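Only one chain comes next, encoded as structure tokens, the form predicted on its own.
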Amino acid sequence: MIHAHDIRVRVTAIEEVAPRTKRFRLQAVDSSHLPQFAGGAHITVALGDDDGALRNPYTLSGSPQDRVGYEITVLRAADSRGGSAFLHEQVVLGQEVSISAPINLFPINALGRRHVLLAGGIGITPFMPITEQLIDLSQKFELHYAMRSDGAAPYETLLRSRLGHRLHVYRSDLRERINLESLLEGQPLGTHLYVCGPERLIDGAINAGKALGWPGENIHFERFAGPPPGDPFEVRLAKSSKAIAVGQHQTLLEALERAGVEPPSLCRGGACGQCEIPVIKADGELLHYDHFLSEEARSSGRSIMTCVSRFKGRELVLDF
């Protein structure tokens, strides 16, 4: 579905910059320049048919100041529910797209005394951005980007010439791995950590800064996990006594928005929240596959995310 806010966008660039993982420039087909965004931020493309049937969030991997063009950095996933698999092979220069306005969950502090920013893989993407902005901000950071082999992952040339000594690369394939307690135990006090890539470096980030006391609010993450799959189910909507099919390989917001419904929505990855709707009746399993409702809440049933949980049962009844 094409959002009436949606910017049409050309793609004016593409290059393969790591094995599996291309680099799209997308330019406005107005020449207009585009609005703004901070490091961190990510837009939704549109995807597939005319009906947008998939949208998916994809971070800003290009320079803040570049107002002419947006560039995202894909990297073609193995399990792919066709967004990475359509960008990497059906999009040609030339074709135009679809894209939301840059939205920001993943922001610097702008109070942190000092930046520390991990990286995994295909995570390094919101940060080149970001330490772009942090150098012209003069702050103090280090970035820590662990990858499998020399070469295997994207910019890690470029960032070597911009960050110098602020660099530090973790290889795989040399049996070298981020130190978690050792990086976090030693940073002084006002410092705030940052990570994206697998949830196995997320959720080591996290535990680790837990466990050596640090304030939750100084550990900010960005996971990039697709929703999973699951049994074909039928959703009804009270207000409007629609009644949704969704499929096994479709989400539920995508359903939703595929039948003309518009829920809100920000992140489409189970993070922010924006997309939870209150359930009247759940004759069955809620399968809650988001990062934001507590235990307590998922055990409630009152409410369900969207954009990647699902249901397992006779009728799903939600207040929308």
Second form
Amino acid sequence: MIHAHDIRVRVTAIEEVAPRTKRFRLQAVDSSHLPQFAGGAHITVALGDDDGALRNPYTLSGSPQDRVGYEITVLRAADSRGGSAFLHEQVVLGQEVSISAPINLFPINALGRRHVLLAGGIGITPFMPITEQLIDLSQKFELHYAMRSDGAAPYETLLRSRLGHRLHVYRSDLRERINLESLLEGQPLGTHLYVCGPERLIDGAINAGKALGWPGENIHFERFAGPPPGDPFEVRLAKSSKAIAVGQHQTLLEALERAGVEPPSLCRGGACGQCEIPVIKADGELLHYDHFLSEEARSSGRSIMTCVSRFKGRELVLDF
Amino acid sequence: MPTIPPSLYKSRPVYPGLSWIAGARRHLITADGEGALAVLELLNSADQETRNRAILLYTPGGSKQLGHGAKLAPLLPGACHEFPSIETLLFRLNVELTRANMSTRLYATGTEGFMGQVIALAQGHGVNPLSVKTEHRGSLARRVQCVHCKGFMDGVTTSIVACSHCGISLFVRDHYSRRLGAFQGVIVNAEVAEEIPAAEELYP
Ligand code: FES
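Having seen the form predicted on its own, could you give me the form predicted in complex with the partner chain?
Next comes the full complex, and the chain you just saw is listed first.
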């Protein structure tokens, strides 16, 4: 499904930057400048042979100064529902794809006095532009980068030369672990923490912050768990009176977009709350996979986050 | 006790009340006037360990003769500091904030003008206003900035007030500046300076 505001880009470089990890460079087909972005922003990429039936969010990992091309760095996920597999195996140099304009749900806080960045594996991507920006702004920061082994995660060498002593690497093959409490303890007032990586790392950082009395306002994180695949199901839309089939590897959101009803969305990762749609009837079980709805909201079954959540049962009717 | 009426202005802060922040290593509590009573309640609800981590900066303001400070001091031996004015309190607060780390959490209670100044100072140290615990106590008096001469006035209780710096009659708007910790005073009836409506006591 091509969206009105999509940008047509061409893949102008593909490079393997770590095992199972490729960097793609995207430039506008009409050679125009791309919209400006700040570190932490992501774009949505329309994927799949089938006219982009899948739309995945990918963090921009290139330089915010580069107006000619965007870069994304993609790990080939083992349990991929097709997005990263498609990029890794089907996309070739010169191919055209559609992307959205950048959206930033993980920006650095301009009023912060100091910034502690925490990355796990492929979670390093937003910190590539962010560190560049922090250096430009002469801000105080440190980057803590956890990875499996030497060379297992991208950009370590580049970051070493860019950051020097501000980079701290932790390798789990050497049994090096980030001690989150001691990392956060004693950080001066006005410090902000940014975490991107596996759930475990994010939850660990949030808990360590809480245990030390940190205000939630100073802890920022980006979860990049993709939407889980599941059984196909059907959804009926009350307002637009349409019946839509949601495929096994498709999200409810993608199915709605494909049907041309323009549902709202932003993060596409179950975090921002933008894609919430009220449920009129659910004769079956709502499978909530988001991080947005409260426990009560979930069990009330009054709404569903279409970007990640699914349905199992006889009939689902949405107020849309 | 007077309570702050809800405002249509988004800029107007809300003051949800004081409660202890779990995990904080140091509780930096600031209060003026009747805010002492909110601090008293807070301290009475705490165990010894929590109290050991607290430090209080207090200025009695208009409540001086009520002697609240004397009730607070025994609850925080060695950590209860009384100041003759908001300015002297803020000077000390600035020193405390310079030394503080992320496990130091800030509390402010008392008049709106006082809390506003504490929050504005803390913001300069990178503290998000939302992370400061606040509770309004005492007078609804406003701290007002004259938008014309930029002078500040504390303890304004009326809807219209003559600027103590430039003398212009000001209408006290509901518009609050978080950066300044003050409400805006705008010239009354700018066309005909002689026709000034009577001032009403709105913020007792
Ligand atoms: S788009 Fe953000 S929660 Fe669904």
